[in-house]
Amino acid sequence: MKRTRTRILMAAVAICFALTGIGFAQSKGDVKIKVYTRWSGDEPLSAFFRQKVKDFNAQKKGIYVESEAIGSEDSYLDKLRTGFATGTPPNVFVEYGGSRIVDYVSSGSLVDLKPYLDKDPKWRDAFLPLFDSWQYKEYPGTYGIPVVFYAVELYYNKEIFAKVGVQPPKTLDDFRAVSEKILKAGYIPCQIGEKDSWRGGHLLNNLVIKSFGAEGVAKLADRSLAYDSPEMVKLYAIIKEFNDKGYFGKNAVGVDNNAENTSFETGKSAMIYNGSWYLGNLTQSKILDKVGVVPFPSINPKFSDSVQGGAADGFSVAKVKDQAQIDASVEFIKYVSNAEYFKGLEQVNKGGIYPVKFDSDPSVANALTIQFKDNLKNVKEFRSDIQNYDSASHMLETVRLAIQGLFIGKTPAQCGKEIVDKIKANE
C-alpha cells in the first residue's frame, strides 16, 4: 500500500515538472537541456556538431541535450520566438547576435556570460576578438559567444573558366563582362538560390562594404545614409541588371541555397559566392580540385580590402528559473567552443577558419582552404550582415524580402521605399 502510495506521488511530481517545462531526470542525466541550432543537413559542421553532441552525452553525468535543427532559417526564427513568447525558450539556440537578439537582451531573457568567461580566462582568451556582435552599450555584458568565424568569397570552377576563356572577376566590371562569356558558353554565371533570402542579403552585404566599407554600414544603421538613397538605389540596381540578364540563373526565387550549391559543384554553374563554411562542402565534394578562390570583386578600391565576415553563429543561453539548467547550459557551450572542438572540426573539414585561436595541422587543410586564408591577409575590416548593426530588430527581415522583390519584378526604386515605408512603421 505505501509503495502504491509511493508511485502516485511520483507520478504526480513527473506530471507537475512536465507542466512547468523543467523536465524530470533522466536515465542519461539529471538536467535535461533544449538546444536548438539551424545545423540540419549532412555537411560537416552539422554532422560534427551532432556527434560532439551524442559524445557529450556519453560522458558528462547529470546532463542530458536534446538538441533539435531546424533548417530553413524563417521555421527556425518562429519557434524561436515563440519560444520566447510562451515562456519555452531553448536553454541555448544559435544565433548571429546584433539586432536578431536585442529584443531578447533588452526583455533580460538572456544569460550574461561575461562571469562564466572571466571565470574561466583559459576558454575566454583562446577566442579572437568577435565578440562585439554580443556585446551593447546599453546593455552591460556578452549574451552569446561565437562559434563560426566567416568571410565570404567568390568561389569558381577553373575548367569552366578555362573552356571559356576567362580570368576571375577582380572587379564588378569584370564579373559583368566574364558572366557574359560564360552565359554565351552555356553555363550558369553565378546561379543564386534566392528561395532562401539570406543568399540576396548576402549579395547586398558585399555591395555595400565593396562601395562604402564599414563607415557605409554605420552609416545605414544611424540612418544617415538611407536605404531609398540614389547610393542605395543603384546597388538595387545593380542586382536587378544581373538577375534579368540571368546571370543568376533563370527562376533565383525557384532555387534554394541547397541547390544552388548542386547546381555549382555539377559543373552547371561557374561561381558562388559563400562563406567559408562552404569549404566543408568542397573539400567532401568531387569538384574540389576544380574550384578556385578570389575575394568578392572590387566596387570602391578604397575597400577592396573591406570584406563581409567575422563572427556568424553564435550560443546564447535562456534566463530561466532553474539555475542548475543555467550552469548546465554553459558547461555544454565550453564543450562545443574550445579549441579541443574546433580542433576535430579542422579535422574532418581538413581546414577552415575559426574564432578560436590554436595551432592548426598543416597536414590537413586543402590547397583551397590555403588560398581562401591568404585572400584574407591584408583584409582591413570585417563587417558581418549589415542590419545587424541597426539598432532595429526587424531590419535583417525587411531588407532580405524587399531584396527578394528585386528577383520578382520589384524595381530598384520600390526596393528601396518598401524598406523605407517599413522602417517609419516601426519607428
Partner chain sequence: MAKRQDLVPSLVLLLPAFGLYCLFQIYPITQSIYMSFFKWKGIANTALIPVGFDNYRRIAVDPYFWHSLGNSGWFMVGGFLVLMPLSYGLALVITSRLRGLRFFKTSFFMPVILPITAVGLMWVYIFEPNWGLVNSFFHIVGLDSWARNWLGEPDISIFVVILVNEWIYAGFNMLIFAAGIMAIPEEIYEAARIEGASYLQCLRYLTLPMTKESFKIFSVLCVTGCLKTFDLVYIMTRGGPNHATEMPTTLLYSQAFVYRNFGQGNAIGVVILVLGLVLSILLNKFLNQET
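Predicted model only: the values in this text are computed from it and were never measured. Residue numbers count along the first chain shown, from 1. Compared with the form predicted in complex with the partner chain:
When one rigid part swings against the other between these two forms, the hinge lies at 310 among 253, 310, 240, 94.
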Second form
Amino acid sequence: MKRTRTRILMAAVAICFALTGIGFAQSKGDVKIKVYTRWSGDEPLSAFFRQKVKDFNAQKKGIYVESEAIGSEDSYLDKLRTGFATGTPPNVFVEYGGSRIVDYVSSGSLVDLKPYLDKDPKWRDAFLPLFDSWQYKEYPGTYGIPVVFYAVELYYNKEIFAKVGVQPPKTLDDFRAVSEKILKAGYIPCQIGEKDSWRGGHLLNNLVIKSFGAEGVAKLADRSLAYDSPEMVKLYAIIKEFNDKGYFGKNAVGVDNNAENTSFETGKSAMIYNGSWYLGNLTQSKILDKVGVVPFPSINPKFSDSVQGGAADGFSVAKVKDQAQIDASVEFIKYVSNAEYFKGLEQVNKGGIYPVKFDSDPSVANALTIQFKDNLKNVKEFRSDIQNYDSASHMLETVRLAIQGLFIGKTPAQCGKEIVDKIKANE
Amino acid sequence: MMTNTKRTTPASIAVFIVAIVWALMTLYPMLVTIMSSLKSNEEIFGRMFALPRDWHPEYYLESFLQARMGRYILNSLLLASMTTLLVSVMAAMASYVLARSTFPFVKPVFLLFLVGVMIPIHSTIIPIAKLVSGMKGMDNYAFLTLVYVTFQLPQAIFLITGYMKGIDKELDEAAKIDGCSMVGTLFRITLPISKPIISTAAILSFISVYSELIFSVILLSSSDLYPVSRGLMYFTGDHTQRMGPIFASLVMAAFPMVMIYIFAHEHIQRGMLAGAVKG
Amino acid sequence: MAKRQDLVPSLVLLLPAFGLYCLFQIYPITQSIYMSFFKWKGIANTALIPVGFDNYRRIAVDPYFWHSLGNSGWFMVGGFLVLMPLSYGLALVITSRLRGLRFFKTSFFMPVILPITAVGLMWVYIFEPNWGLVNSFFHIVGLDSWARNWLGEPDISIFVVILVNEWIYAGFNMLIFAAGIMAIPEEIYEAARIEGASYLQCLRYLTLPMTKESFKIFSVLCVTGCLKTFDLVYIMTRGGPNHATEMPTTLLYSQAFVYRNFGQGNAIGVVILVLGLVLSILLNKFLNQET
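Same protein, different form: I have the form predicted on its own, so give me the form predicted in complex with the partner chain.
Time for the whole complex; same chain goes first.
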C-alpha cells in the first residue's frame, strides 16, 4: 500500500519534470535578449505582439527574443524595478516614460536611442511628434520610442441624451447643466471608479490641460505654479463640487474602474471620460451603436484644442556591457514599431490611433472609432499625465492619492496642502 | 475535545447552530465565486449575488486552454509538494533539538528562527533576487523551492517546537533509559506524537506556496514554469479585467486544494487517534 | 541534561534548516538592515549615499507612519478580542463529536484554502456601496440608514478590513488550537466525567489550561502577523482611501518600490522587525508569568 503510493507520487513528480523540461527553440550562438511587456492576455494587441515576436524569432537573424508579459501593473513594476535594482534589467521594456523612468535615465541605465533613430531616418520620420515623454532637459538624448498613442475624450450614451433631451456638453458649464438634468431623470451623469485612483488623476489632468494648456503643465512641473496655488485649489474645488452633487455617482470612492465601465455599458451612467483604449471595450459591448464621443469639455477657450493624450507605452532599451545585445534590442524594437507593424495592428484592432504615420485602412473601423479620430483633427497640443513632466518620480502617486481625499470629504485646500507637504518630505 | 459525545444536550445544540452559521458564512463567498465564474462583467458588476442570466461555461475552457490553468496548477502542485516535504522534514528535525536540548546555542538559534516569523517579505525581495541571480538560479524550480522553504521554515519550527515542548518529557527519558539514542527517541517517540502539528504546519506551508505570487513573478520568466498566480493574471489587461474567466480560473485552482485538504485532514485524524491510543 | 554524546546528532538535525535559513533569510535581512542607513534609488550601478539615521528620522516625523502603527494596533485588538475566541470555538467544534464533522472542518478552512486575492476581492464586492450584498440587505429590510460606503469611509474602512482578516484567519488558527486540544489524553476527560464534571467545567479546568502552549503560539503569530500583514489590505483598499488603511508594510512597499526611497523602505522594515521581536519577548515573559 505504502509502496504503491510512493510510486504514484514519484511518477507524478517525474511527469511534472518532463512537462516543465520542454526546451526553447533557440539555436546556439544567437544573441539572446529579454523583453518585458504588459501585453499578456487575449486582447488583440497582446495576441498580435506575441505573433510578431514569433515571426521575428523565425526570421533567424541571429537574435532570439525571450518575451515575458505580465498583465498586472503591480507585478510588472515589481519585476522591472527588481531587475534594475539587482543589475539584471531586461534588454527591452515597456513603460510610460517621463517621471516614471527618470531615475533610470539619470543613473545612465538606459541607451540613448537618438543615434539609432538618426541612422535610420525612414524609421524615425514615420513617428508622430510624441517623443517628449522620453526626452529630458537635463539629460540630452532620446530614451525611448512611443508604441501606444492615446487620447482622452468624453463618451456619451446617445439614447439617454435623447430621452433627457440634452446635447453633448461642449464646455464645463454645459457639463454641469447636462449633469443636473440627467441626474433628475434618474441616471448617473458620469460614474467614476475612484477606488482606482488614476481615474481622479485623469480628471485633474483634463481640468489642468483645459484650463492652463501645456504651459500650465510645464509650470506645475517646475513648481512655478504651485499645487496649493489658488488656481489649482479652484480645480480641486470643481472635482469636489461635482462629486458632492452626485455627478460622479454615489460613493465613487467605493467603485472601481471595472464597475465604472460596466455602469456605462449597461446604460446606468450617461457619460464616461476615458482613453482611446476604451474603444476596444465598446466595440465588443452590446451598446456600441448607442455611443457617441466628443472632446473633453473645454474650460478656457484658449486651450480647447489642448488634449490629454500622447504617447502611453513606449519601448526603452537598457544599457548593458554587450554591445551586440544593444544592437539586437534596437533591431527588435524597430521591427515592432514600424509602419507595417501598426498597419497589421490596425487590422486586428479594427481601427484605433497609432504613434506612427501609415496609410490607414478606413474600411476596418466602426463609426465610433472614426468619430474619435475625427475629434483629434484640430488638436494643437497633447499632454499626458501632468506628473509625467515632473522631475520627482513620486508625484504621480502623490497627486492621485491626494485627489482621492476629495472624494472622502477633505477640502480642496487640504488636498493642495497634502501634495505640497509630500513634495517637501521627499526632497 | 472528545468529551462531547452524541448525546443531545442544549450545549451541543447551541454549538451545532453556531457551527452551521459559520459554515454558511465561509461557504457563501465560495458559492458567489462559482456563480461569478459563469458570468460576464456586465452581470458581475451589479448583479453579482444573483443567479446568472447568461451562462458562460466556456470561461472554464478559456482558462484551461488560453490561460493554461491546467499546466499551471500542476506546476504549483509540484512546487508546493517539494517545499512542503522539505519544510516538514527539516522543521521536525530542528524543532526536536530546539525543544529538547539544553546546549547554550539552542536559545539564540530559536530566537533567530523567531525573527523569521517577523520579516516583512518586501524587505527581502531585492537581496534575495540578487542572491539567486548571483548563483545563476533564476528561472529554476530548485532555487525557487529553496526560497519558499526558508520562508516557511520559521513558522513551522515555531509551531512544532511549541508543541514538542508541551509533550511530557518523561516519555523521552523512559526511552533513553531503555537504551534509545537521541535520534531513535525522535523517530520512535516524539515524531509519532507530534504528527498533528507537523501535518498542520505542512498544510499551512502547502497552501501558502501554492498561491504564492511575488517571488514566482521575480524569480521565474519562462511561461512553461508559471504557477497558478501567474495564470490568474492572464485575463488582466492594460485597462480591462475580464472577471468571469478570472473567477473560473480561481475555481479551477481551488479545486485540487480542497481535495487535498479533505484527504490530508482525514489522514491526520487517523494518525492522531492512533497516537492517542499509544500515549 | 545536555549530554556530550548528543552534541553531534543535535547539530546534524539542526544544520540543514539553520544553514538554509541563514543563507536565504538572515543574510538578506542583514543586507536590508545595512541598507537602511543609506539613501538609494534602487538602481544597481548607482552610489549608496550614507545618511546615518536620517531614514529613521524621516519615518518618525511621517504622520502616516504613526497612523499605520495605530492601524496595526487595531489589528492586534481585533486579533485578541475576535480572532482568538472565534478560532478557539471553531477548534472545539472540529474536535468534538458533532454530526457532519467533515463538512464543518472543510468549510471552516475554506477561506484559508482559496487564494487571498480571490477572497479579498469577493469581500470588496460584498461591501460594495451601490450593489454590494451588505448594503442591498439593509435596503431590503428597510434599514437604509445603516448602509455605508464600507471601504470608502476612512473612519470605518480599517475595521471592515480587520473583520475580513479574522474571517480568513479563523480557519488558520483553528488548526493550531485543534492540534493543541487533540494532544490532551482522553483518559483525563474520562476521569473528570466520572467525578461528574460538566462540559463547561471540563472546558474551564481541563481544556483551557492544557492548551496554554497553543495560546502562546497564537499570541506570537497574531502580534507578528498584524505587524506584517500586507496582502489583504493591499487587495481590498491599497492602503486607501487617501491613506486611511495604510499599514507599516504598505508604506514600506510604496516607499521602496513606488517612491524609490529604498533606504526609507528598509528602515520601516527594520522597525517592523524590532517591534515584532520586542512585543513577542514581552508577550512570552507575560504569558510565562501567568503560570
